[in-house]
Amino acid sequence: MSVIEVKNLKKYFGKTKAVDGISFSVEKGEIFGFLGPNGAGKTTAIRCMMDFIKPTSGEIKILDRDAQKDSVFLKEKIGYLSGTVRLYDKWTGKEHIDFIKELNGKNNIANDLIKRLDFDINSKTKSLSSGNRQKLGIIMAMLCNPEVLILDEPSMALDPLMQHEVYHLIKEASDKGTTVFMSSHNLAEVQKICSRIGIIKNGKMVAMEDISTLRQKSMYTINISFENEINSSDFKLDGIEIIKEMPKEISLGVKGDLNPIIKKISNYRIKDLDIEPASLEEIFLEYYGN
């Protein structure tokens, strides 16, 4: 069952085609990643889905309801996190949370979210760091167990430990039947938690991929220094490019599965190892550039 269905969505601002005819669907309980570089059209598409702006053309259905005609009904069913969390500066976190509870009823998991995200509810929001503002935004989006979660860059401004906690919360919501639509420009992020992704570039959907397929297209740069001299021919495997080599150091470009090269590296005594994922833009150029 498709919980979210978007057909030929277009949003133009004058001559600027922010979203130019994208289509996708998201199934019940799925975590769908909406992936693309900054400026690709992700936030514009989300704002259309939330009926904050009107599409130029196309159709959006959420829970089998028209996202524009049934906007008020749907906002009771959707937990939404904006890419830029906007808050009332004179309110505390508690006042924001209580306001959402009053709007959406008492069936909430606020206390669990507050504890897990280590959030101080008593501070005025004008004094909060960007990370704590993001935490409050996540709490407000998730606290009433919505049927649908629409999250615009959910890990923005969070430290790595807190990012992982947010990923756990998203997975738990999905396991309970919540449908999750999350935008990101972070390839590693969507690989961790999404089952399927749509890739948008310059307002157009350039690919729809299962996450397993995307992993096969992953690219890495590996820099290794060794205790002893190495035989660089050991690292000449399919999908691996030797970028730079010295008697005790080597830099490799790797496409796809890391396990074969990791096995080769483990035959040597390692002094230092750095594995750097390719940027999303590099992967676009390699696989989706045309």
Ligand code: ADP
Second form
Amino acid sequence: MSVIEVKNLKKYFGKTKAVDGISFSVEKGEIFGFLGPNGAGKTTAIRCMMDFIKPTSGEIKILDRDAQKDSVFLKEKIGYLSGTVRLYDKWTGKEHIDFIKELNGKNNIANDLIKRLDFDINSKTKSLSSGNRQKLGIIMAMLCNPEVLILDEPSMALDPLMQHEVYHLIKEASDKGTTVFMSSHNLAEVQKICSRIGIIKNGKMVAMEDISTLRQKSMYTINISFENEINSSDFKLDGIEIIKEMPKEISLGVKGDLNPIIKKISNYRIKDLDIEPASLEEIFLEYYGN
Ligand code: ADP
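How about the form predicted in complex with adenosine-5'-diphosphate, since we already have the form predicted on its own?
In what comes next, the whole complex appears, and the chain from above leads the way.
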């Protein structure tokens, strides 16, 4: 059974088709990355999933319950981080955290989260920087070990060290069985932790892939310098692009299997060789650029 099941979800604001018929499912313990540029429809889809706005049409099921009809039940099961963390100005971080603890009861990992995110719980939230508001939002979403985490841009406003810590926290939660749905506009970021990614553009899902499948669509740049002059036509093979050539140097773009080109290279005496794998961003642009 999928933990999150979205079928043909549409949300129109007048003529704006913010979400225009997206479908996807997320399995238990999976970390699904919901990627897209600003304005693509990510937050709108998430707000429908959380039942903050009513979809124009489509079906959303979380933990086999209807997102609208069983919204109260689901709110207890879902740890949610909004893209704009809303806080009560007159309270401190501690008061926010205690409030959630009281609502949800018993087991919580608040102290561990506070320590690992280096969060000062005693300041009034009115005076918090955007990074600290984000930390508090993450603590509140994660503190009761929810079955499902829905995170809208979790790394926003955090410095690289803290982003890294948040990725660790998300990964640990998924290792314990939490199902994670997170949005991001940064592919490099989600490739670090997500098992699968969906790309939304102009309200439509334009691609959906396992990270492992994406990696099989591997691409490399190979830079070689040789001891002697080369005949560059030796390197004209299927899937190979000659990016730059000089009498004793060549740069090649390689798609897929590296073996045929390595064989060709080994016919020459090599001075220096460097093989650089492409980032997922480059792979996506190559395969889904249009
Ligand atoms: P993302 O989260 O990917 O940046 P959004 O879901 O916020 O994208 O926005 C998708 C589109 O829907 C944008 O064109 C945005 O202007 C529009 N939109 C979002 N919310 C509203 C709203 N409440 N009223 C009208 N248009 C909206």
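Residue numbers count along the first chain shown, from 1. Note that this is a predicted model, so its numbers are computed, not measured. Superpose the two forms; the largest set of C-alphas matching within 1.5 Å is the rigid core.
- Once the cores line up, the CA of E249 ends up 2 angstroms or more apart between these two forms.
- Core-superposed comparison between these two forms: CA of T56 displaced by less than 2 Å.
- When the larger rigid part is held fixed by C-alpha fitting, the smaller one turns through 32 degrees between these two forms.
- Once the rigid core is matched between these two forms, the CA atom of T221 is found 10.3 Å away.
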